[in-house]
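Below, in structure tokens: the form predicted alone, a single chain.
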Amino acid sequence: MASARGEFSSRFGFLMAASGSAVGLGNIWGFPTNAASNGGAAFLFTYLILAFALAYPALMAELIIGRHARANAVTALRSISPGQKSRLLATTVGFVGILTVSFILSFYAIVSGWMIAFFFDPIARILGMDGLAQWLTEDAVLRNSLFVVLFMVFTMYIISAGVKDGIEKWASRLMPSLIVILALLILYVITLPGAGDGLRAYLVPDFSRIADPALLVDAMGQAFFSLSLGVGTMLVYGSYISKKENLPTIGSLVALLDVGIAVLAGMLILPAMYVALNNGVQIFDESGGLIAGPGLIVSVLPALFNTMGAVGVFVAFAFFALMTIASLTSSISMLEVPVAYGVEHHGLERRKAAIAIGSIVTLVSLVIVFNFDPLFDLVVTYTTEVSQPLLGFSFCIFVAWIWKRNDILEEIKQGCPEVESGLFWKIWPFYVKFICPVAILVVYFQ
């Protein structure tokens, strides 16, 4: 069964795919501004603790369920449910997860389309095609529609090729490229006037804020969001892991990679924002907070690149290459969730499933593009703020309260025979049973 449905051929391939799923646009623009708005290094310190104390246990829950069941989210949850009521709940949670991740991908494709458009902008300027460059950077329905379709075609192409020849192959190429581009941009930006102020905003702690409930909730929410939890992506990727792999170890490596890249993103974005301020670009909104979200990426930073002269064209090219890669590594994990269900539960051929489901998501994206103001924020809110936390809560309930503890232990032992005597097994069951569900509900009700 494992060979028929695909499997990651190496630990490196899985790590690149899983960290690519976790490292997305929200990490790159959300984490740095969250940190700067919540006491700088005080937020960073709190985030690091919560990422490993709370988000990592929830990540492990998805990976363990996935590898045990070797199946999509619906089938996997049903396989660990002993009773009729729990199986009904499993089916409901699985389907809601598939719908949620599909709607997340539908708005994500729009923002990712913007990244591709801005990626082509410096190329057009180098070629002297100023009219095209202007069209690429103007918010218009036609531009947004074309680049949504282009982005989804890329995503469908990769998913169509399968686990080893699609997801693993491309993640193993894209993620190292992302890390190299990120490091080079950091080295350049921190040499510019004003960058020091950004580094201080990011790295100098204001420990008077560390007990602020808002900081704790923001850090907790960022930690869960950063690791791409709650919608089944890590469960499905976990189902492609070899039984020989040490799950606690590779789960730790995924968390380390994701947190490391998020922290590096802060080393780029915050200094870049203060360089922009030094160059006369507005970086604060009307309430006095730092501009965050898509506005940061399509407004503040392009304005900064325009103040850099000739070198700004090349910096813009590198930055939006970085953003496009981050978009794609996340989108392929999202599309894989419904495609895995279609292939395994309905017997669809993978290529047909990827095209059919990807086309449906594209149509939903286009509906949002043509009705942007009423729909975009609505879809974002209900998927990421309402549905995703509740799904994360449900996964914790399944692994800690419904699935038998001995079965979990036996699954982990397959790749880590000594786990029962280690620190992980002494702490993780308690965390995922009591601490994680409470933490997720705290974030949800805030």
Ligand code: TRP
Second form
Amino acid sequence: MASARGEFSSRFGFLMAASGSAVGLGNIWGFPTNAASNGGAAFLFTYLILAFALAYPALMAELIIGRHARANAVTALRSISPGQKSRLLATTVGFVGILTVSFILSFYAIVSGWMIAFFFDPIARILGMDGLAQWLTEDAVLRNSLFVVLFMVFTMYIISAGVKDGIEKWASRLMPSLIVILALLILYVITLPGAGDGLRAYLVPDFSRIADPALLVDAMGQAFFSLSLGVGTMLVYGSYISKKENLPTIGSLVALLDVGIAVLAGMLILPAMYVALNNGVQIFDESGGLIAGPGLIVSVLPALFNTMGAVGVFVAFAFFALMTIASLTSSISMLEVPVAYGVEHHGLERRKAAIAIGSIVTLVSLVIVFNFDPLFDLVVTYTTEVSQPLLGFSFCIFVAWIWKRNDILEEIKQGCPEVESGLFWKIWPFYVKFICPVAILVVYFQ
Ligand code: TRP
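With the form predicted alone in hand, show me what the form predicted together with this ligand looks like.
Shown next: the complete complex, the earlier chain at its head.
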């Protein structure tokens, strides 16, 4: 059974896959700009606390359910529900999760498509194809449609190949490259004039902001999105972890990698923005805040690369390679959620499920591309600000209030026999039972 559904072949493989899911546009784009507009290190500080105090326990909840059930989100939640009512709730939460993550993928793929287009731009310029380069960087329905399809084809291709030969193989190649590219870019950008001001904006805390409710809400949303929580992604990845693996340890490694890369990305993006300012690029919007939305990635940074002369072409190439890699290792983890369900629940063949579900998501993406203004923000808001927190809340309820405590302990003990005497078991059950659900609701109703 286990081999039929696939399993990560090593700890490294799982870590690359799960951190690949976690590390995405949310880290490299979302985190630094959130930090910049919310008081720099004051946001960083709040984020670190929330990530370890709230997001890590919720991540553990998903990994434990997943590995216990060794099944997709719907089947897994049903298997830990004792009564008829809780099983109905399980089906609902599992399904809403599958729908939510599919819609998240539909907008994520659009932005990822932009990243691929910008990745090809420096290549076109090196080849002297200036017309093509211009087309690649101009926001247009045709360009956006083509690149969303291209991106989804890559995603479907990897998911078709399965857990070990698809997800694990690609994540193990791509994630180390991502870390190397990120490190090289930081080392280069940090030497440029103006970079110091960016580091100061990022790392000097404005503690007057720390009590700001908007900062808390942003930090919590950022932490949940970044750790891919609430929609069954980590549950499904957890279902492919070996029973010999120590869950609390690998869960904390995933959280550390995710947070670490977000913090590092801040050391690239903010210095880069201030280098751009130094080179005469506009980096503030009309209200005086740093440009943070799509404008940052598709206009501020490319304008910066243009001011760097010949080196700029390579920097642009490296930067958009980084963004494309980050997107792809995240998008595969999103598509895996509905595909695992289709394969296990409806007996579909993996390749067919990947292509069929991937195509439906692509169609939804295209509808959004064609109706960008009304739809894009709507889908982002409903999935990440409404659905995801409520689902995260429900996952905590399942683990802490519906599932039997002894079964949880037995599950963690596999691979971590000493868990009962350790710190994790003293704190975590209480946390997911009381602190996490209450905190999620409080922030939600903010
Ligand atoms: N965590 C990824 C990022 O930071 C995105 C992501 C992957 C995600 N899987 C998810 C977000 C599931 C929400 C739900 O970009």
